[in-house]
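One chain is shown next in structure tokens, namely the form predicted alone.
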Amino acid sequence: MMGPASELICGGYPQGTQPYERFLLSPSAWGQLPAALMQEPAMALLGIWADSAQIHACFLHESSGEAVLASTPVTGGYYAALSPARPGAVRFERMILELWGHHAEGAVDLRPWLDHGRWPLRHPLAAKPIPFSGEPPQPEFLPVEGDGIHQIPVGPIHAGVIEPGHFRFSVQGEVVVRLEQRLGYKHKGTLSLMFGTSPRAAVRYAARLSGDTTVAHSWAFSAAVEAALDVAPPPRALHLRALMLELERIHNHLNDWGFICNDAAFAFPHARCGFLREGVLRAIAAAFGHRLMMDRVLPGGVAPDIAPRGAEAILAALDAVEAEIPALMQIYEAHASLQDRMVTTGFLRPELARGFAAGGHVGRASGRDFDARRLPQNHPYPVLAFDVPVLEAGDVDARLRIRVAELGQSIALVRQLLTNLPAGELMAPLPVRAGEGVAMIEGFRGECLHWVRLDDGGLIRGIFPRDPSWLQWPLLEAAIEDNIVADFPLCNKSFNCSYSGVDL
């Protein structure tokens, strides 16, 4: 049964997007959308983006897993903001203003986000960008009032070898009253680089949106192109994609498990997880010729094929991981000092996880049961056996336990995929024609959402790659409140959001 927002969107003009329809709404109908969304809380917002003339949004019906897209023309540089009804819209609206120059009327927050005043042009993706001159503006942070409040600025340059990002802590004693992030330091002009190129050329940029998620983003982009062109990759290619995706999940979850313990000054799990991850990465390199499997997933299929001894190397590495997981978990649970740092720290309320449509381990550790692998179009997962672990505790410990449970599920999936790997071709040809497609692929952080529009020459005329971190970064700000400053590294690593993935 559809609610007010669903009925409003589906009353628009269908645009032929595959596999989820995009409906074009008049500006007046779009203006009614925030109120309708307030009456339909189960309608999750997955992302908002733009082109030079229109605003686009993607929504998910939580109960059915079906997505729907809505668009509206921008009139006079303005459109109705969705942030009063969906808090996850805030950073998208800030990004749209800086890249395209479209103002979200009634927005909750339109402070600068990606543009730090260092670009030669303002609104670089607008029909008519504006040359920029003058001094870069100082960043703006929300005020905090109270006795003894002081601020601690951290970053964008950090002590470790990590991506740049600025964190502004408002602190009372040792307790964090408010945290605000300022990102954008990894802005690469990804959308500009992809615009006007062929899908086979643009997939290289999707693969580099966030290097630790190269398989998931490459697959999401490729699947969106394939949906737009009505192309079905060969079964062997789809199985190899799933194999690579699960291996990507495994090596990242091992890495995060170790680093979370390391941020609590417990070095042994960090060392062992790093050792096990290195074994997995070496097996991946032996199987696919690249430790991270970059540029292996392409529109139409995959290239190259798995090496003749690749399956053997992968299974041996995973046997070693699986054999050590019980002992590592026993050590993790047996040290009271470690448990004291993890349990109840960085609590994310389930209603916040639902309100921001948080995916991956962040959402599932706080009770949100969504996994894009269960979508019927994401072959070969519908014929594979796996469980999706979900917990309610919502703290650092729960996010670690979700990762460990997913490790076991992914190892089992890899064995299924290698046992049932079909023979056949690796690539399907791509026709040169217009089309529009959207896809969601479950990366290790959550679902990667890609939208692609192609012109008659098969070139990209509209593009938006959305990393799951867009909807997780704001939740980190909420999770750290009322915790001590010293626990921020634990909270931050338990989320492990991507900087590059949202800096575009």
Second form
Amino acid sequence: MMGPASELICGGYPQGTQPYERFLLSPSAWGQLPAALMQEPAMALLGIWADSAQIHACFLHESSGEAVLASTPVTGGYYAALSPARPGAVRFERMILELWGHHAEGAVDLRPWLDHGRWPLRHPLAAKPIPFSGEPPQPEFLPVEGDGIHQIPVGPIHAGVIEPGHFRFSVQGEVVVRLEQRLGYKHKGTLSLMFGTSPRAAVRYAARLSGDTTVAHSWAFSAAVEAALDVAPPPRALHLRALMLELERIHNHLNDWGFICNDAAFAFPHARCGFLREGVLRAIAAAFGHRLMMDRVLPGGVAPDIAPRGAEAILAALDAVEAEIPALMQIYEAHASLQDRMVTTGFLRPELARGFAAGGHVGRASGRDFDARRLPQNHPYPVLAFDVPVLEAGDVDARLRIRVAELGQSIALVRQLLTNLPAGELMAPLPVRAGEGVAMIEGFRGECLHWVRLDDGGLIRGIFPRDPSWLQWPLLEAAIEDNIVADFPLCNKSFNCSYSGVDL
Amino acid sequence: MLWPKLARALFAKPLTDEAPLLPRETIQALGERLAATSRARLGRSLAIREVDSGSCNGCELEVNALQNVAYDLERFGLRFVASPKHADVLLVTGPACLNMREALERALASTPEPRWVVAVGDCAVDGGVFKGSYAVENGIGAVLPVDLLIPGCPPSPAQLLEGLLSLLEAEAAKK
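Follow the form predicted alone with the form predicted in complex with its partner chain, if you could.
After this comes the whole thing, all chains and molecules, with the earlier chain placed first.
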């Protein structure tokens, strides 16, 4: 069933992107897109990015799980903003203005985001960047009105061992009236470093977009390259990728489970989860030679192969995790002091989760049932058995419960994968030619979306890696509203968004 | 369910690993650095402030792992603190992102002397894969006076522990 936005997009010129088509729209057709999107709420916006001449957006039909891309040429430095119709567009439009210099006409918000006025140039990804020197401007925050409101500035350096970012709380007494995030402190110019390199050279940047999601991002980038070049990695490589992806989910979910409880000053689950996770990481190191599995997924396949005793080590570590989950969950549920902090805290309304197309535990704890592992092209998942837990409660407790339920599913998936590991090659050769591909791989936070365009020499001419955090960070601002300041760490950890992943 | 578990843990074998063997050269080099700058002695306990200057967060995962029960950093007298004002060591991860420069400088200015600055991970050492980007000044040595480099992408908790214990040993060796 096609809505007005789908019809508008499919009326454009197909550009041959694989496996989802990208349609080029005239500026006037693109200009009708916001109104059409308002009439088709099930058309979710997954991301917007640019190149030096065009704007690109990726949409998902929520009912069918099919994605489609739309593009439009930038005329005179302007394009029509999508933020009036899709709130998730706001930060992308701010980023596009800073990195490429394209203005979103009619945008909800175009204040600086990644560019803090400290780089030697402006619009670093534009055809002609402008040299810049001068005093960095003071950040502007949205106004807050009311009696007795005061502000608490936090960061960029936080109290814990975590990534840098600034949070501006406007509070009335103990209650947070508004939280505004200011990120971009970790901007490393990752996209500019990937341009003009070969996929084999660029994958190390995908692996370091967000270190905790190194497998998912490496896979999403590699899958986009493979789609562009019509290459199918060998079955053994795909199985090993899925194995690593599930192990990444397991170690991160264990980490988050412990840390969320720790942020409510309940240390026991933190100690146990930390120990179990360490066991998993050591098994991973024994199997793949790196505790986080960095640089193991490469375009075309994986390298190196799993070590001879690797499977044994992994299964033993996971047996220990599985054996302890029920007892840990029982302790979690049996302590009223802990439950009091978790239940109803940081409530994210399901309509907001849908409106922003939030993925991962953030979306699935608020009723949005999407998991990229169910996409038909994401082999080997179509032949594996697993459930995707979904809850409606939308609070810190629900986000924790989604993680615990996913732990069980991932452990079962690892066993299936190790039992049925096909023999054979690990790497398919990559032809040198032009192509364009897009891929979505379900990391522990949600789907990692990568778009890649290669030129005739097989070098990268267009790239955008979209971390799931892009659509989750703004929802943290909504979830903390009307909560007390002291519950912010809990809410924040229950989201656990990546800073590096969105700072690029 | 919790109390019986805690009671059993009291009588069970510890889950903590043995302390690692320390590289003599590193301790000697650090000792010479201490002597050369004739710094006051900090003693056998160090308070560490971790600052992320733009890492991919891989280093943070491993620094956090140092605090799990297998490594149990605090048994050595090493602990993480919430403010550079309470710290003897600034432990910095990530390349020197231009957007973090002022925050790094302020963190250093807030850290009382005598102090150590430790660069953790390939990015902090020389920019790592982000070397040459318009948005970074390569290693954090561009902004801070670095005393000890712990390379790795990311360095494992065992490597981190080795480096941090070498600081303690160097302090102990100084007359």
